[in-house]
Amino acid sequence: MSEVDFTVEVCGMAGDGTIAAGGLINEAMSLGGFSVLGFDSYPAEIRGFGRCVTKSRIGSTDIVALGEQTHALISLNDEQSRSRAVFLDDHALVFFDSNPPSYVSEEKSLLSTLSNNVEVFGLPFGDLAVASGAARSKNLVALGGFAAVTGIDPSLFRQVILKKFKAKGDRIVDINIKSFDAGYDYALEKFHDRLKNWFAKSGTQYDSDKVMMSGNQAIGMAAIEAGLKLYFGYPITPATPIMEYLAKWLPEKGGRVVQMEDEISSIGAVLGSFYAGERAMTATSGPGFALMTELITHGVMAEIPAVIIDAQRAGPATGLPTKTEQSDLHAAVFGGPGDSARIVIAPTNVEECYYMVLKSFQLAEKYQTPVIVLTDFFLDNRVENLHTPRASDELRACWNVFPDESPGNRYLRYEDTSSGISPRAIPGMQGYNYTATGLEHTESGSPDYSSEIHTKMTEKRHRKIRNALEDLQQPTEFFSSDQLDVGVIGWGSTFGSVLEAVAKSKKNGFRVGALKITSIFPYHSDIIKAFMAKSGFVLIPELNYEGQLANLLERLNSKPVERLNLVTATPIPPSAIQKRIEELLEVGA
């Protein structure tokens, strides 16, 4: 296998050691120098109950979407196991417990599922679990019968074992090591007339530079760059591991993580961590970001700073808690009362996760208003990884645009500037009192109904997030052609099938593009508007049932765009947005 395009899969209970099994493969092909996208799956239950599933995607060129056939499927429990079976590529790999703790009857044993071109390997994960020092270590056997089978060096594995578990004692790594190799060596003895080698003949170096990564991990990393000073936040899926991120980091570099008791306690105490002049930010997902929409359009009035992380999940209400969707856009981008407009970006991988959340910090001070960067839950949790990211002086410097302190200069908090940005004092700076209110105000903040103030400051207030285009990234065009028969316009986690499914579109012969959109609200209307132009179709794949963005940037197509709408709970498949490609091709020709 010259070139490595590989999907594998660890399945079993929770408690099972399922993910730590997935999170050391993960860490041990990108030591292999592969390009890895790693997922996990879990219940919402706490541990003991339901089904775990790791999938990593392991690549020899760049990986940006999930891979949609399994070649090697790792059970760690045949019965959870059972449900991963239509997802096996024709001639998988299958390695198995052959001497399970308990009897499984055959209408709940994986082979019973399994088609004849799939290979099994049976080895007894518990027995030689046990035999190594620990019955819990059984995850590490498999792993050691799939490095062989598949030709993984072990070495890769060992150090990655030595990594994870060297903070709990020699013994601790010492039981693990043994257990791996004991998978390693019996698969070696017993399927020594059918090892691949696969992974063997790939080429690929190490690239010390790199490291793995999840999307909730870079958020985190991204506001402690940015000098964050105080984190609110109350603990909610999949937001919560931001939150434990910055509980162990951002006390060392001076800064203090609360637990407030909800979330519009937690947008309460950012608004005025900000307002007092200190970085500040929270992170919720869909319920907890409708209980703050009422505090952040207090922001948009008081004009002060907020960075609020929305982690979609499926919904509405508490919906889906470790399920994926992106179903929030209308309500980051519309959510609460009266008009209040606000900024709305929303990353695509995990390396934007980091630039974008440094940058949020720069656009809720200069620009004075909440910052929503909208992430899923793929996104937080898949891992990926990437060149160390690294903070610019640039992007770390303060935009806050202060008062001119020159002598008998007249200061109005509110100043109706032609950028619609008025300088902002911190409190402390002598002879900068102001009043800030979530009432309707004047210029100096005070207090006012009248139609000709509310008129006034309105367009005020949208004037200025308007400019803030200047400083939002502009659309990304990919396969740029001056004709295209379907262009695909694709937001958040979704974006790397949209690139994967064009990719292979144009391959076919099809003239596709594609175009990537992080900045939702404001967006760049003139681009998307000259993409959409050029295009035959457009078409929006979204992870939501109403087409969310579509319906946003509809007004700018001349006809209506087409639209790929799935709420299936998982991330969208390349091959549907390929699909779909190729069906509005065939009614166009």
Given for the second form:
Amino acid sequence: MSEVDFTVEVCGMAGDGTIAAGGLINEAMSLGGFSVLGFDSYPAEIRGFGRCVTKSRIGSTDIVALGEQTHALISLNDEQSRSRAVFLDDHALVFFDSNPPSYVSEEKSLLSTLSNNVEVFGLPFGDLAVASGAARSKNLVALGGFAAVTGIDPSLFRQVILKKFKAKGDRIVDINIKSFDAGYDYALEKFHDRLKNWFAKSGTQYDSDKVMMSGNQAIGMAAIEAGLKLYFGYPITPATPIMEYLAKWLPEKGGRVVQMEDEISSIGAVLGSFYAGERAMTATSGPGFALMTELITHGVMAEIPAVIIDAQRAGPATGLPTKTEQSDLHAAVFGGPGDSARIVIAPTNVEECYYMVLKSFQLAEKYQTPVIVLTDFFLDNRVENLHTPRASDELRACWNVFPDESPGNRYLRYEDTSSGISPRAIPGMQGYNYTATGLEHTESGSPDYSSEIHTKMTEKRHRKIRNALEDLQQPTEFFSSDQLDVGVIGWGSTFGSVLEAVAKSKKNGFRVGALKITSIFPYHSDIIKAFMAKSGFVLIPELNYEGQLANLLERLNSKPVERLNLVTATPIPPSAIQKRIEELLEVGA
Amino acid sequence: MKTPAKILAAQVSRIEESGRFYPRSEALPTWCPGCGYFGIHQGIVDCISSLGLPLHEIVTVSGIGCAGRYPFFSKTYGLHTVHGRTLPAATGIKLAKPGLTVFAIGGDGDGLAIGGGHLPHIARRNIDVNYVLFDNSIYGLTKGQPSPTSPLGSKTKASPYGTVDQPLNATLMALTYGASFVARLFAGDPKGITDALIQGVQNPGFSVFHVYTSCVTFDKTFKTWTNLKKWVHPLPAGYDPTDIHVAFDQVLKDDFSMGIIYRRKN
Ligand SMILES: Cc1ncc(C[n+]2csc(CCOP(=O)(O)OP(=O)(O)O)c2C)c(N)n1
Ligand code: SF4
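What would you give as the form predicted together with its partner chain, now that the form predicted alone is on the page?
Okay, now the whole complex, with that chain kicking things off.
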């Protein structure tokens, strides 16, 4: 079986069906048994409105990062597609409309920007679409051409087209399949001497358990599986799809989505719901998270659970709303007044979005504290095909620590136990009435400002969070070895690029390893320290300016941690990390 | 001399003698002697007693301020949140456990300044929360700065030349935002508070109890007991609280008529 690692882009104007075409490629290739990672990237140099670009990386082995070079470009609008030419692989294939309905001057045409080695395939997208029943289906014609040349089994596309358009009726399904077939047949005939048949030869097995989903979808699904009762939120990119997903599916499970007036009320209501004993959640991005911080510390102080998704975007303030970055780590770990230790976790791929959100409810309940799940634009919006995630009973189980059945003499809500966890009564339980407060308080919950109480209770709250390590995922090592020339630590959506870069460096003969950290706070310092100790250089690549994880962990290493900080607001290319690893070794040698 | 402890002890024995059960906590209110809040407290306590609500099925939610301390003085479940966030927390509690009776308690600063953005929204969602707004027209806990309801020209340490901002009218706001039950009450009339609360708690939507009260420590000139007692009076005879037009009319022409201003017909 030959190895497939193929990146295809579709580019067009809004209305060309670009996103739909990209989605069909993802679905068809997933159905074909390939590993798929797709992301709709909007180039920074957008001028004018409505350019859409979808990118799909397709592999016969696991795909963990976005591709850097495009092997095929499907151009639904040549003027827009010109900007994609620089990303093309030397021998890329370009599919374009050979009879565009609108005139494009020579110097504006896509073809004029392409280098000599690129192979072009012109099909009359529009004409074939019209002949098949609707001009709008030219994106399907293009897919047909693409499938024929690269050797993708056409029945895969026919199946996903049927699935996608079924609801719109037989006529629409028919037009779309006809259009696809028209493009397919045209290409077979016209380009018979230039067919690549790459995919035909790969022979990958179809895996019926695989599903395609985005990070945000995985978060929404997990929350529902967790038995979410209430979602409170305020729209903000890139967290909004979580609210929209839940608005559609939560009512079916008896839950409710309330669009609140702002982020402050959203977290306030989440705390209210958890205080009353029901699972609730909110999701936001940096600016909204900043507004929530006071109430998050209220959750810390009053020991009330909460689950908060911070879908990071780039920059301070409104920043770059549709761009990706990992720059809220400090806000998540330290944001807000006082010594307010809370739990912060960060999934690195779509599957982890699911399992970690599920787990976050249990962590919040058991440790009676807000749990912040850090994702980012890239992780939220990319799609991956993964094994259908399933919530075990164990992962769904309630972890509330209730007091004994029989109310004792006097219930101490904030009892100073050795674990730091105090049994939490909820309204409706007779005999345990207490007042939760954000003021410093005694074990019984009465406000108290004495030095002794503040010292003792601060210590208790921190002990509790430290103890949460026992339930927090340990760092995972990849390409483990006793001694490493470079050990790379990665977190969040960047970890996929770390893994790929380390794999490639290793192939080049370097002694490198990777450590994945998903428990951001508290973190497993012993394991991290041991990994650092055996690494000649420790490198932490991050999509932020200062190296926020590096700042947090540097004290564990005997010498300064090496950093790779990009603020391009786009996913880190694996090659940038690989280059840095190999540079370090050259300098070090 | 009447110390707060003595006043409280007298109230305690009076309520105990009445044979009603007793929703006060052992923690004595920390309010200044003579503060209007004692009267409101008594009004709430009597309402809970009369309705015979089980204490473990009541949650008292508050923000920050002298008024915000209220949950500590009640034997119900309590949630003392941060400044201004009383109503969102109350929303979360009520939606999570609709069977609970929820009292939201807060001062005029807490509810109309920092938390002012939440009032319209809980009203339009008509969440079944009973919001008792302790309106002393001053910031008590931070020691006497002007509040959004301070009358024009109020002189405080933070407004030595007198305030220049128009005061807000919480009763009018509650009506405008569409609260389904609106009462205007006086801390010097605990019985009136109790009666209104009993009706309001039974209203299956958002109820606002706007209570005029006196801060004896920081307001020596405006909302003093002497002035308030002079100004307040009952709603006109034959007043129909189910007619929203009548309600607006009344509130626009008279700031001091007390009672149930509006009750939505169900
Ligand atoms: C975010 C925030 N800002 C400011 C404060 C300080 N603060 C505490 S109470 C208060 C005003 C209270 O006034 P009011 O709500 O009218 O209640 P009262 O004390 O008069 O009962 C202020 C500004 C705070 N606790 N939190
Ligand atoms: S400062 Fe004013 S409002 Fe606060 S307790 Fe004293 S009298 Fe009451």
